[in-house]
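Read the single chain below, which is given as structure tokens and is the form predicted alone.
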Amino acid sequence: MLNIFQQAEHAMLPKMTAAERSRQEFAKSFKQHIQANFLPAVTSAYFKRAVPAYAEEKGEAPTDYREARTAFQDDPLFQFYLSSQRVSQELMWFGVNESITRQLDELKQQAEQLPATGGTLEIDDDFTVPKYVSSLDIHCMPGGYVGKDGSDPLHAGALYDRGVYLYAMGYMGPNNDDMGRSVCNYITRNLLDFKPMKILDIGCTVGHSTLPYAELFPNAEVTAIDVAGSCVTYAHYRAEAMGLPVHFKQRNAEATGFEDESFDLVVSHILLHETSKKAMPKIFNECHRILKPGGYMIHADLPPFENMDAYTQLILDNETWYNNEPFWSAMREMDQIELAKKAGFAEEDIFFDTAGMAIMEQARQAELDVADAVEELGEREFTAGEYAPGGGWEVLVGKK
């Protein structure tokens, strides 16, 4: 399943030499090997060694990820697993970066030659990027979303475009757009009378998840924002290369600058775990403010810790400790339902649900080998090491 879908080429995606492709594919395959072969052994060691030892000392098994880490952090197999994960991440970025650096001038020339689609780009030269984004290399990406000082505006976006495909091991689909496509499918199948005409994607990075809305809601006006000017710059040209009109703007989801009741639908895709505890309430408040009455807010991410056992929490918490994701675990402890209520959404109009992964359905429809796919989308609980819970993305839905 992991290697069925190769990344689709487009005019803004750097071309690879055979050697560069080989190194990148090695990083992806190494990640797959870790999940398929290392993680089962790690899981066995946790339950056979760490849990009994902890229970003997404390009188009970670990009940959350903090206790699980205390019980397991000195285990040599667990440490080997963590080291392998970090090495695979750094190898991935290194392999991608060399092909981008070699072709930056060509990418800039290509961007200038793309046919216009009607989409626009708005960059604010005086914009201040929040420190929770600018102060670290998120998921070990060199320079993070904003890029290194002095780097070309296209560099960070191109790095993320290829890197996220390798990180997801193909699970994001050929265009890295599975989350957006999955949420679009969820809307058309579950919100039957809802026909959004003005759509806003917040925290869009390079527009992976944005473009399905422009494709599947062709009559709608689609806008996408992000704090990283480098990402929205690349996102604009990527959308132009793929022939889909989107209005990309450098803006902050905490205070978007749009007028009250401007949008029918506000969405985000893996944004919440990249924001701080102070930012999240502001984002929810802003979503409610800019939504029209009857409009929907939908945030797609991974589920809260309360839905997982201690070991699964621990495996996810590793992203915070070892992959420069400082808000990954904090987000999962926040009461998102309560945040939505405080923002103004009625309690009866807020709920969690699962949007089935479009990539799974695409694989089935193509009659490919989907032995790793679940029998029925969304019917089983999250298992440690899976890319999405039970074959679907957790979505928080709120109706104004």
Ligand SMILES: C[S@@+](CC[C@H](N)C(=O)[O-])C[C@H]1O[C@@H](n2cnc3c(N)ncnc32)[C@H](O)[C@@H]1O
Given for the second form:
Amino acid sequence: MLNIFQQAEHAMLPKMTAAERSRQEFAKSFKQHIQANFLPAVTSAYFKRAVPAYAEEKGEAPTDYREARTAFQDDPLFQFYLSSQRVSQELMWFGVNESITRQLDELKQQAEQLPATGGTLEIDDDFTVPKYVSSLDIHCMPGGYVGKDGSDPLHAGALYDRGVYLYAMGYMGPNNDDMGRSVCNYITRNLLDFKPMKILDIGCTVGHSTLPYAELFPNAEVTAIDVAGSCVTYAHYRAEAMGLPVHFKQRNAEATGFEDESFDLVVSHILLHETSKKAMPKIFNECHRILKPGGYMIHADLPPFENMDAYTQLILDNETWYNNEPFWSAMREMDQIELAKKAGFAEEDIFFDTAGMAIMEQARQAELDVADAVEELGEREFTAGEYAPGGGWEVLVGKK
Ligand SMILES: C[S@@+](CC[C@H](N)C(=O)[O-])C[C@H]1O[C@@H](n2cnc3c(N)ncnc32)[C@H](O)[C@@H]1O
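Okay, that one was the form predicted alone. Can I see the form predicted together with the named molecule too?
The complete assembly is shown below, putting the previous chain first.
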């Protein structure tokens, strides 16, 4: 089905042997199978078994994810689902890791031969990566964003590049860039007089969401930062391989080092939930400081929990418990409008909105039999991790 969205090849993407491809496809198909076949049964068990039992004991059905977990955590089907999810995640990284390790030397040689695009790479050898990034293997990715000690910088980036495609089960499009592309479309369709000339993407990882800005705003100067030097290194070479000029820098979004009023647009895509309670206000303050008057800050992530029922919250909260995402749920309970106000944005200039998924348009335009895939994309609910939303991405927009 969604295999119509095979990952697009580029010079920095490791090639797979037939055996590696088959193991990776298995991990992806297993994820799809869990979503399509296990989850409906789990949902049914929650509403038919767990909710009535909880309501009988407590006098009412669970009202949030904490109560939902209390109600459901001992259910064997739920536990089976959770174990399956975890196994599929570990299988996925394992499958990708082997193909990268096998051809790392070739990737390094490849990086040196790429034609220059005008983009740059800045790595800070004295940089301190915040503990919320360095201290764990986020979403079970071996070595996390910074990579394992002593590993080649290209390794972590390549791992993420292929891993995201499998994790998202193709839902992020051939270049894993649906979030960036969707936010770009949102800007051009909704902020009609806004023509950003200096754009900053914070928490860019390997530049999946960054490159659409370089492509769709060709007159703008695009800069992208991340605390993980390994990721920006890979991002730089990936952008060169794809022929798009971007300035990648190893910097912290909490204190970027850019001058006041440097950018027309500051964006992030699924960054905030991977930071911390202390970092979030600093990031909002920094966005306000480096924006020019009239500029926009746009953060794309999943919606706050208050917009979801207790069961949907619970399924998402599993990322916190079983996929090494410690801030996943806590972030969704923070008052982002309040944080933006405290950072200096006027209340009337801050709002949540939805950026429609660009991939749905891409699918319709593709000359393949995509009707089923499009229909399925449209029907998706918030059933899995960060890459399986329904018809759009939640964006927090603030105008300075
Ligand atoms: C889920 S990934 C973001 C994905 C990326 N924006 C995309 O759309 O493909 C989160 C990234 O944020 C980075 N990060 C976390 N805290 C950061 C901070 N304070 N400043 C800059 N980058 C940060 C991590 O290193 C990681 O690469």
